[in-house]
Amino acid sequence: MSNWSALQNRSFLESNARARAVGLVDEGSFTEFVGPFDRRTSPHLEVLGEAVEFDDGIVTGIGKIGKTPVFMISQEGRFIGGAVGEVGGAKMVGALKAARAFAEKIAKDFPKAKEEEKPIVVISFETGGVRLHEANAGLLAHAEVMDQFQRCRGIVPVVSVIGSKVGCFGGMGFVAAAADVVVMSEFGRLGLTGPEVIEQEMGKEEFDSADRGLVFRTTGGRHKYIMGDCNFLVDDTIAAFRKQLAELGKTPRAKFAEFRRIGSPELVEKQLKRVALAAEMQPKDARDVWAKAGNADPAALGNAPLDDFRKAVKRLTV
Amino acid sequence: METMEDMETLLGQGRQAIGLIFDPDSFTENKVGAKTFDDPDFGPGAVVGTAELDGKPVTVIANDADAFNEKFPVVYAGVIGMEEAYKMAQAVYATVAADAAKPKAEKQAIVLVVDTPGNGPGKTEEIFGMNKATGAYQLALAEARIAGHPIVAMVIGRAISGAFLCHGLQADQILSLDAKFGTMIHVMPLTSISRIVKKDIEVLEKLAEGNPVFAAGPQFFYRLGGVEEIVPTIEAMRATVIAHVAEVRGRKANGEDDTLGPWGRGALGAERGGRTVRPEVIALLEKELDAVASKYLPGAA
């Protein structure tokens, strides 16, 4: 592992799961749980004669940013595309459950704890969802993670971080959206159905999965920021993500409900206005929606340097 | 008219299944608590309403495989699109709101009649966020379950991957008609898995006898704790759903919520020998946190 300072200016996109986990929290503060030395490998991959990883492709642990305890879950896209199986899923569920218990302990034993001393959960997503080699166990794990998300609400905030190569798709695409906060880089991608499957369903004329620009306009960080599906759009460095997480660590916990896009009857009504807009517009391209949001020159906006984009962009208010 | 004995499958017949499960002629579509669904073109692939089950009112959420959503052409054959998922979420929240003042033991049950092949896989869906719609429905179900509403899912046809996560896997307990009725529970059929993991289907079928984690079918989910009970006949569905609603209500009254829902299915998966590593991993993680937790508490250096 290269030293912590060197990690900070490294591209988040290019980093691996452990570098992200270690670099997102303060130097020397990270303790890994069920790490490679525990060798909790997938028994199901072994049965199929597939290679295993000693961490099953998910790094879990705890660190600190300033005074804030941070429960970290970081998925590794280089191992079977970051797909989630029984062991990795259990690590996610276990970390969320432990974070909740930890937050409840602080609330009980440290009634005078400052906001920034209360924990947050950070999940760096890099996954297409279910690991097909152990598909049924992976699917059941997804439901457990979602259940834990609901149980964490009002107790410990959950932050989705998306800026990896694989992006965040399949079942994990809705898990990420169900968090309190979503932080992305412009290279992060978030969705449910991957580009190839859309092409297969709709035909190449409607959606060409080889068109990288189209793929990014549909699911990338800039688009998700315009849609309000991503709360914060940060530069592609570990330091930039870390800075945003540090601010969230100091944010009053009661404020986190305001970041949400789903999770209440009121938010469902708000989203339904957008679904009505989708039906009315039948957009050919995400740029149609950017224009609808008040961006006069969507093509230029998409190509502008990120700083200019952030200054100039108008986000959808429907 | 077809009698129950003649039916070999309920696949694609969500509305007929409602007639078989609930009290005769008791289903009122498009009304849940104080909420009415007045637009017939809104989320037609989702059937929501209130019925009586053994004389007690229950919220019903089902799929309509015959409906086609004109506004979102990828939504047909039971696909859950954006409108469908939010409509289902509205039905859940309306159930929760109607019983907000009632004690836990009196919360209205919700029965999910499951027959869905997927979530809307379109470009518009991705632009506007299909992931949010299905996520919203799951959060609503989890909220209702935790609030005390007994939720039982009855798989009558297809319960496929993300659509099963959306409509089924947040229930307290999941029942499935036997595979002989054409029920399908899977992420992908074994033929596709065979292609992706590059193993002959015969090899996978042989392996599946000893390990249920990748094969398609309710019997494999049963061994993983993902399905509570396999219902052997169409006739038995009604009595089994009634029994499980009562069972769930009883467990909630006894404070045994941990034996229900996704978490309870984890324990059941270990008990049935299908998912034995999961609890070990969770316990190890908790143990390792305990060893260092004091370093991360307020005031620690």
Second form
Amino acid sequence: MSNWSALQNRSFLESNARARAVGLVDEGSFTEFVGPFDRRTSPHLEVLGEAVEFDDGIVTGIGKIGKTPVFMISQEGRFIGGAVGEVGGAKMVGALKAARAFAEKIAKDFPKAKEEEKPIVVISFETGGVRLHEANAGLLAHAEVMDQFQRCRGIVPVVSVIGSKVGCFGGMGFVAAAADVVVMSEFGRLGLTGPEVIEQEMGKEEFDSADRGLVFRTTGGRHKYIMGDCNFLVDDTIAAFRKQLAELGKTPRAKFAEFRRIGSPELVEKQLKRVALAAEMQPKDARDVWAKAGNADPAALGNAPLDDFRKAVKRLTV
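Now that the form predicted in complex with its partner chain has been shown, please provide the structure of the form predicted alone.
Left out here are the partners and the other molecules; the chain alone remains.
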């Protein structure tokens, strides 16, 4: 792996799970949990005669950004599309439990600790969802991670980071959206059903997965930012994501409730209003919604350099 300094300018999109985990925290601070040498491989894949990975396609550990302890979870899309099974799910749950226990200990032993000295959880998503080879075990993993999110609420913030090649789809799309904060690049993609699956089930006329422009303006970071599904839109470098995480580490923990998309009656009501708006508009393209948000020239906005986009864009307020 390249040294830490070289990682900072690397494309987040092109980086593997371990490079992201190491590069997002301070140099030399990352300590891995249940790493490759522990040989925690999926028992289900071996029975099926499938290749295994010694870290099961997910990197977990702890590091720091400045004074902020960071519990890191980073998925690897090159191993079965980042799909989650029993071992990967257990590693995610274990990291979340450790973060919550550490945050509770800090609160008890150091009640005057500064905000930046309290831990956060960062999950770098790159996944298509459930690992079909493991069926119920994969679904259970999703449920257990969501349960830990609820247990972490108000104790330790959970930040979703999305900017890798596979994107974040399937059940993990739900999981990412349920975090306290979502940070994306314009190349990040977030959704429930992936473009290829929509095309396979509904036909190319419904959704052409080969149309990259269509795919990105429907599931990509710019669209999610306009819709409010993404809180922060950053450049495609590890350093840019790291900088945003550093700012979040200094943010008062009570403020994280303002970043959430779900989790309260008020937010449910907001989502229902958007469903009603979609039924009323019957949009044919994401650009129709961009225009509804007040963007006069949606096509130009989508093609603008990212800095210009961030300065000019109007976000949906319904």
